[in-house]
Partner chain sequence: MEEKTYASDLRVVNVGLKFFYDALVSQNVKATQLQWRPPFKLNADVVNAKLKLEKPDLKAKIEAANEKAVGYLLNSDPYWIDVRPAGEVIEGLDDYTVIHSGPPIEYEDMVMLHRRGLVSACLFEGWAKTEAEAIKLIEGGKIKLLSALDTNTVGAGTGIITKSVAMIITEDRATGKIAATFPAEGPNQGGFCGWGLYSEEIADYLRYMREELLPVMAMAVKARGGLATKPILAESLQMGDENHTRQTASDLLFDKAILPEIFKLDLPKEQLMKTINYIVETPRFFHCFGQGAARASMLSAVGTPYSTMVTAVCGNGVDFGIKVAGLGDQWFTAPAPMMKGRYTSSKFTEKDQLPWIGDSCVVECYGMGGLAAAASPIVCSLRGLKLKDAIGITREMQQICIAPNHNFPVPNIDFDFLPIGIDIRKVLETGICPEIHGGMFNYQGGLIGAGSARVPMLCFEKAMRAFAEKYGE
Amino acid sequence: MKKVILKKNRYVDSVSLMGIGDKVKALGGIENAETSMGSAANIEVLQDLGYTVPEDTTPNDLMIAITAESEAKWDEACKLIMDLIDHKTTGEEGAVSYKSLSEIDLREDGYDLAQISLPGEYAAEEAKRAISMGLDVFIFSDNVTLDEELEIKEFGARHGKLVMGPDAGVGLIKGVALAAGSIIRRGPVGIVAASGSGAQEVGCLIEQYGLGVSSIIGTGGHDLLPKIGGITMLAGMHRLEADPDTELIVLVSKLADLAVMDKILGEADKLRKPVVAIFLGGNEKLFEGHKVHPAYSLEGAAIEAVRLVTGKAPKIGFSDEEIRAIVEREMKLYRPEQKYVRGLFSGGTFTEEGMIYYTEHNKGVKLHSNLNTKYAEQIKDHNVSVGHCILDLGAEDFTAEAPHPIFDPALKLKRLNRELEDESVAVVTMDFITGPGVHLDPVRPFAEACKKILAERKDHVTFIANICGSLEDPQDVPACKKMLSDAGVIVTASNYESTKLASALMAALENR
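Model, the form predicted together with the partner chain [one chain]:
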């Protein structure tokens, strides 16, 4: 395509016009591109190049002459020329950068979701702006007040937009992992979760069992508080009910307000699609009078979901015999001073799942933790472990001093080395979390540390680890597992399996 157009009465000085041609030719598919004022001499130049110059051209008009391989290329070149003379181009060619959500014109540059990880004080306003524009929001930010959370969620409800978070760590929408989530294979199970690591664990296990996940809708940890009343969990359930890719819905939360949980379950009863629910730490009573399929561990929720979809419950994890054999083998290797289990966790829900299990299965054993919970005695100094000590390294007392361990393993590694200096430690159990938004090499330093310890020390420490992650994650989960196994770490299929094994060792240590 070869054409001249005019910008009437548009003066641009010739110095500014120099060099435009070369930039336009860099687009490719452009034979030549001339931008000049309509003087007689310039018209002659264009005519020599074979252009037909409009008759009404005056010296006050800007002429844009382009020869391109297609009309689309011609348009592209013309737009670039205008952008160059209007100074609209940014440093990086073609890259548009926005300073504010308001600058984005969704008709020209479409988006569906705003992922917000600003400091909490700013998150609410940006979230509401995004909702006004017509975007769903995913809010990773914490320190958003409950009042603001309620306001955002009600605002979202009025506009028919989904509000994930605040304080949502994990999400998966249309196969895209959000924030710290894993890229779980797509499949029929939709998850709505008030617990990020819990949702991630259920999803990754479902993938391990051969199925996949349609969405993970993270509600944030406060959604089931009475003040919020589960606005997002309810909205998420309804969104999944309407989603043609979802066959079954799993609800994941820690134990929450009884009335809110009951409201959620009541709403779940009305759905056409089957619902599995876990309120970690809850019991059968919660589910009385409701249709939903209850689960009591994250692994259990994944197994139940797969059973309901495929008609067959998957078999995984340790048998009782296997556990007995491991315990017998390990117990022979400890010195008499080695007495305790230490848990180093990055996922809050994993910490809690462990403590709930120990409380139930290791009755009478005193647990310690940095968390303030009914399951354990809180340690005085979060930097000094006591007895059987289960630490949530992602809790505020740690993250106030160092980055969260899923983004930077340094804190956890330092703590591992500190635990190993403690002669009373027999077992260390750890979780690892993978995904495109977290540290890209989270396992290697630990595998190396464990290997070194096991080679150097005359006595023995049992290392137990599980990786919460999917096959698509950039960290290469199978390779990470192999790295840990090769270092002498017992790698389990899930946090629940790790906990079972640690619990058995704890019991054996206590009864020695």
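Please could you give me the other form, the form predicted alone, since above is the form predicted together with the partner chain?
A lone chain is what you will see next.
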């Protein structure tokens, strides 16, 4: 039985819809289960899967699409979906569900933070209502105007409350992972970040190097724009300065407005605790006159933080000699027509970190990307890669067509297969992001695909991958790494290391 039903005028945010399909398929007798809002892009996805979507579907309607072996199984699956959405089955004994903030009595319930995942047009008012109740807010919602963001953040500052977001993708507060964040081991390093994937990478590497994280305070990607002026980054720094569990603070962002960054660094100079800063794409001149410890890669920021806390810099990953040996081995396996490196990324910051490294270390080599950036030429059609092409699959041109790849890997897997139809491809590099709020099995389909490709193709392709995740994440990161390695994928310790290896292969391909 294959059918779609609508829940008219029932909005459910993407965070709440994460992982529902996997839980429903675990019932048995369910071939497929999809829950999404009735946007034009989501309707097209369901139609491509063979579903007939009701003609009266609107963007305000919740679509439930199920393929089951029988009508009884279909009904069972639909009931479970609604129970999950209505929080009737949470897996936590004593869990409480509320329908609005007005139902919460903070004198009895003791909450101190609200995560907001409403449509952008409603998020600002709910955020201010939560702040008025004495709550910090984490705003996952996007499509909040810059004027509204400024208003919320100034309102939060007047009330002494943190406003994380809008469009904040990663957070970790008192050991609780927010949105797409990982469950990183508790420790002495606090992070304030305008980059979600960047913050997660630094935090997970710090854990990998033997320490842990006290908090990750996500600011949202617009916080360092001149109009906002770094309100949340400044507030986050002072929150961590006052936190007895935090010994050192790391600031993470892409390169932003120079005046705002200088203001942030000037305020960091006044803190008693040491501060490490990575403004991806920045150089030594940016840090001149400041006492902040600079870093120029996400991996470098994690290493510097651990060095300052422990007195010893960690060393994990391939040596330069090992990279040279891998390049020599792989180059012997390519056919002459294989010339190019392709990057398939879920994290926008990982995409940019890679392009910055390629630009600096592969002088004169032309890069392409779907992004509009100074580091690469923008491709005319995001569906068609050209030359050395580094793609951010989480960018709007891709997510307008399908869910973000950290929530549903289908888009990324489809793109991998498309890239491998191009006989000029020699190297494919990928990232994977884990955590309780993202897809529960993001690696397996890629490991299976890579193993099949390496077994069946007449030519050789080098697959390089890194996993941004923690030991406590439900996906079991060590098992995922083994799965990739067993499939013939070269697994690296970080995005920076993946890029370093891919860059060396790019240089060898260009010079042969």
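Bear in mind that the values here come from a model prediction, so they are computed numbers and not experimental data. Superpose the two forms; the largest set of C-alphas matching within 1.5 Å is the rigid core. Residue numbers count along the first chain shown, from 1.
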Against the rigid core, is the Cα displacement of Pro59 between the two forms at least 2 Å?
yes
When the rigid core is used for the superposition, does Pro445 move between the two forms (threshold: C-alpha shift of 2 Å or more)?
no
Does Glu456 count as moved between the two forms, where moved means a C-alpha shift of 2 angstroms or more after fitting the rigid core?
no
